[in-house]
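In the block that follows, a single chain appears as structure tokens, in the form predicted alone.
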Amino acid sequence: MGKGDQLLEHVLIKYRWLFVCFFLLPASFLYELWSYFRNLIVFKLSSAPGKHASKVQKVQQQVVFAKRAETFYFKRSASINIINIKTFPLTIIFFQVREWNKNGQQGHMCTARPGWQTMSFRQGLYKKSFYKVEVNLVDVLEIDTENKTVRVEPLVSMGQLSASLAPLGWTIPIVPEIDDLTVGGLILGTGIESSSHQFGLFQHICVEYELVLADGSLVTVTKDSDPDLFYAVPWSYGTLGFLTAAKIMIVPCTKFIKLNYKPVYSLNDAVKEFSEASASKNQFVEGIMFTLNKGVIMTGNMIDEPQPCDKVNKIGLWHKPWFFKHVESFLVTGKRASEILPLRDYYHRHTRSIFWELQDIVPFGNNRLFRLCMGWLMPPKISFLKLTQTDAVKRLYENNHIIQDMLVPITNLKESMQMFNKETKVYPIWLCPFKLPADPGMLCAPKERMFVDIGIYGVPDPSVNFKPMETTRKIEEFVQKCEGFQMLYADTYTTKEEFRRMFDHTLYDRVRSKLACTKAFPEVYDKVSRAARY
């Protein structure tokens, strides 16, 4: 590397906030103006509906192409739905043929979607050899109040679905915080906020899936129609088919929250405390460790209106501090406190800051000054920050840095905080419990369990010695002895054997072989393991 390049990884990595805040935040701004005003006017005219059907054709066709391309025109399959022969081109199937047998005609496939967009903090090498699919699927289809259920597409983000059933006096019982987060990825992925102690994960506020399956069929599930495969669709990350539709639980909701905040000051404390709020039947709870033992544990109620003497707090207000440091202040006091927030400020807290994970980005974000002035541009859309990652800065973030959700029973909070502490000390740490009802699937519990989803997002302290294969190796070994699971979006260093220990195997094997998948999808664990990504 010559000097040139050494000054130039040197200041990529040192002032990265330049590129950040002169061009990563206006970007991130006008992509969300412009993705405001195009959901707006198609939720207003109501125009997805109507063309739902002629996309999910498109993706049809496209998994036809790639696994019947050669004999189509000899033998149309019984099992393929909506397709009209008459709408496949000869000059587009006989290049799809030709793409097909040139690639060594590999069967497997994915979705066009570029890794960058993904919350994964890796991108897929898979992307590059599968045969990748168009599915453009980003609307709200229909709110149906009278049976409390909304229909969307997978590429449906949380800010968008809350923007939509808010006004409306709806929600969806789990709203994960991040805007970005999308529908298809808290399904065939995993999905968590602090209403989960008394909903479980995404998946089981989910009543309905429409999947384009391995043979270009198209089917429409739900745990009486289609048992298996509506409780293997979960946490199965595309490797069953590819997600189109979903419908998913609505439930009446209000304005505004009030939030209780009690600090904590022993690990002891903590546990207890974080333990007792879980079992409570309060709507929401979380808790935020800053050490091992000082955190505020939270607790929340829908409320109808703020009394005339309450003082509503908008925290997702662009000058407002970031809410983790608002969290802290609570330990400065020792008191317990409560306030009222809006509704649509809580569900979305952890956006602007992304967790904490901005302020190792821009190191001032919270600074009173900046947030006047820039504040208003925050944050940065997480795929950008993907997308302009230069070697030097993924190197840099490869061997300083860790992403991780790992899911434990929550009567091993105690020796999992101790454990992660000695093996990372990364704060703050994220703490959400979730109930894990006793169905079939990846997660598999003989009967139903309170979790907690432990996040560790930052730079661990120097004093830990932190490498990254080792330590995450550790962690999962631990997890695993708990009888827990990693969520995937992350970077996992088990192997296969390991792998199939820890998330049951045993409907989703069974799913494949009927739908015939295994020429066409990848088991999960080839999508998600360190060695699939880069």
Ligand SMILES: NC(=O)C1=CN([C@@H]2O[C@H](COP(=O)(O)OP(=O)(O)OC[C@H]3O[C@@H](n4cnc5c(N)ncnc54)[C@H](OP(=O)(O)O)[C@@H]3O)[C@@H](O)[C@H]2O)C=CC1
Second form
Amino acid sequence: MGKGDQLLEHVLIKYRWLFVCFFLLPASFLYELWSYFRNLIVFKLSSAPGKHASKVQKVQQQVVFAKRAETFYFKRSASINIINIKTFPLTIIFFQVREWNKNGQQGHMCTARPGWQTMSFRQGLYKKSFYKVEVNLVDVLEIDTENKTVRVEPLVSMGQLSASLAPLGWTIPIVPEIDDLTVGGLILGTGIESSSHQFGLFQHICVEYELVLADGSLVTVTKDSDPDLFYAVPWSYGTLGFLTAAKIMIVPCTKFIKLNYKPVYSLNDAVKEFSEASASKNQFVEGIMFTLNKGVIMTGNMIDEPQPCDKVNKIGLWHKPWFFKHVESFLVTGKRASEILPLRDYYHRHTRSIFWELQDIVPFGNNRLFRLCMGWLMPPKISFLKLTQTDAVKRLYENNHIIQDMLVPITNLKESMQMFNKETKVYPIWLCPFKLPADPGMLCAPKERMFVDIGIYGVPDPSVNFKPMETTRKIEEFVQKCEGFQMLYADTYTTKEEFRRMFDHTLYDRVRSKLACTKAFPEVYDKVSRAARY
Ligand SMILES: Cc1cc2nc3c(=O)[nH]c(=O)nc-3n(C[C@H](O)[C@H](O)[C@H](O)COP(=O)(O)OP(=O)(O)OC[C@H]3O[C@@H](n4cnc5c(N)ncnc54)[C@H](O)[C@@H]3O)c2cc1C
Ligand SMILES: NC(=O)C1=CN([C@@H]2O[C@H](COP(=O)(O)OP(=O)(O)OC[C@H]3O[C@@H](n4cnc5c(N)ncnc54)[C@H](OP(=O)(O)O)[C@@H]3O)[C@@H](O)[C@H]2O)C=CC1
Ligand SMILES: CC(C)=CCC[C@@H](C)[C@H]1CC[C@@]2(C)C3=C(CC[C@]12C)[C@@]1(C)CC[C@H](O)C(C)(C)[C@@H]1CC3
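Could you please show the structure of the form predicted in complex with the ligand, as a counterpart to the form predicted alone just displayed?
Whole complex next, starting from this chain.
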């Protein structure tokens, strides 16, 4: 690398904030504005629910077309096979055939959602070669307060869903905290939040899935109508079919939450407080560890209205400190404290600082003056950050940064913390308890157990000699020994055999062979392993 390139690389890394502040923030704002008005018009015209059936038909047509195109290329039969599909515009077919042909005529399919839009550090290599199916389904379809369900399309985001439900006094029981997470990604990957100790993972609040299968047929499954497929869908990462709608439980909600902060000053205390809180009746439980021995355990409950003497802290306002910094401040006072927060501010509490990831990108993002002047533009859209990140920044993250969520039984919390401390010394660490019911599927377990998600996001301490692959492999091995799991949005460095040991593939394999998925979709491992992502 020449001197000029080195200088450029240095500037791009060190001064990424310049680009972020002067370009990405306004771009993100304009995008939010556009999507706000688009959603408003769609909602006012109520056109979305009516269009669902025809949009799903388009998905089916593309799948049928992919199958026919495959037959055509392998058997070299007449092109009439392809053009025969009614109502599908010819031009699109020709373009897609050309694309599919150019890309090596592979039979596997994936959604056409570009990799830069997904909530993961990397993008799938397969997005370059697979046959891409447009699943342009972005709307809330029906809010049924009588049966306590909401029916949504897969690209509905958490921000959009909480904005739709909260004014009506309802919420889904688990609202994963980053606004742009989508229902589809959370069902086919997984979702977790501070209410998961009561409700489980995102899949456990879903009651019905509508899917387009590998043969182009449309099915609607519940745990009673087709338990095999119903339980195989979560964690399948889009390798059983295309999700076109989901029915999710809703529960009544109030406008406020009372949040209690309990500072802890030793690992033993932290584990004790956190485990007790996870087994309690509190509606929300979360912990943030700022060192191995110091952290804050939070419990919360919805309340109807604040008392006149209560101070409401609107932590979502643009000029408020980042949430994790606010939490850290309770370590200084050392006292238990409580405060009232608006519920939506609480749900989206980690959005403005992208947990603690934004401090590496905009180092002065939590500065009071910056917040006052520019805070309303924050955060930049994760997808825009991803789209515009340079190779130098990517390499920097690859070699000096770790982003992993490890799900281990809560009884292994102490040794897990000690292990991650030894291998990474990354702080803050996110702790979120969740109940894992004894359901069939990838996380099949003999009995219901309490787990904890340990989220490690950040730069390992120089003293630990962090090596991305070796360190992650050690952690993965440890997690496997604890009978735990790794979240799939992050890279897995396991071998396929190790991955199949970590996740129970019995039901998944059976459903894949029953639904003829093997030719249509890759296995989960081939979408999430480090080798499958760039
Ligand atoms: C009955 C009903 C049906 C609906 N049906 C549809 C539909 O079919 N299709 C559809 O697309 N929409 C639907 N909506 C949603 C509607 O379009 C949204 O309300 C719209 O997006 C505008 O939202 P808002 O102004 O209430 O959001 P705002 O509250 O202004 O939120 C806008 C954005 O800011 C974020 N945000 C808000 N508060 C916070 C906070 N405290 N912290 C961090 N981020 C925050 C949100 O996540 C969101 O992305 C429906 C809503 C209702 C009530
Ligand atoms: N608090 C939390 O729980 C958090 C969770 N996450 C993780 O982020 C991910 C979700 O991110 P998001 O950007 O929403 O989703 P992604 O685009 O990352 O989707 C995840 C997977 O689901 C597949 N998928 C999504 N929608 C469909 C569909 N309609 N039909 C078929 N397959 C589909 C995708 O398939 P394809 O590859 O074909 O596009 C992809 O393999 C999850 O893995 C989640 O665990 C991240 C942050 C926080
Ligand atoms: C289960 C839970 C709570 C998971 C939280 C995961 C987040 C911390 C992850 C999800 C997406 C994620 C990997 C991301 C990044 C940081 C960590 C994130 C936000 C960033 C913003 C880091 C900076 C990078 O240049 C880039 C922009 C590509 C990514 C994008 C995705």
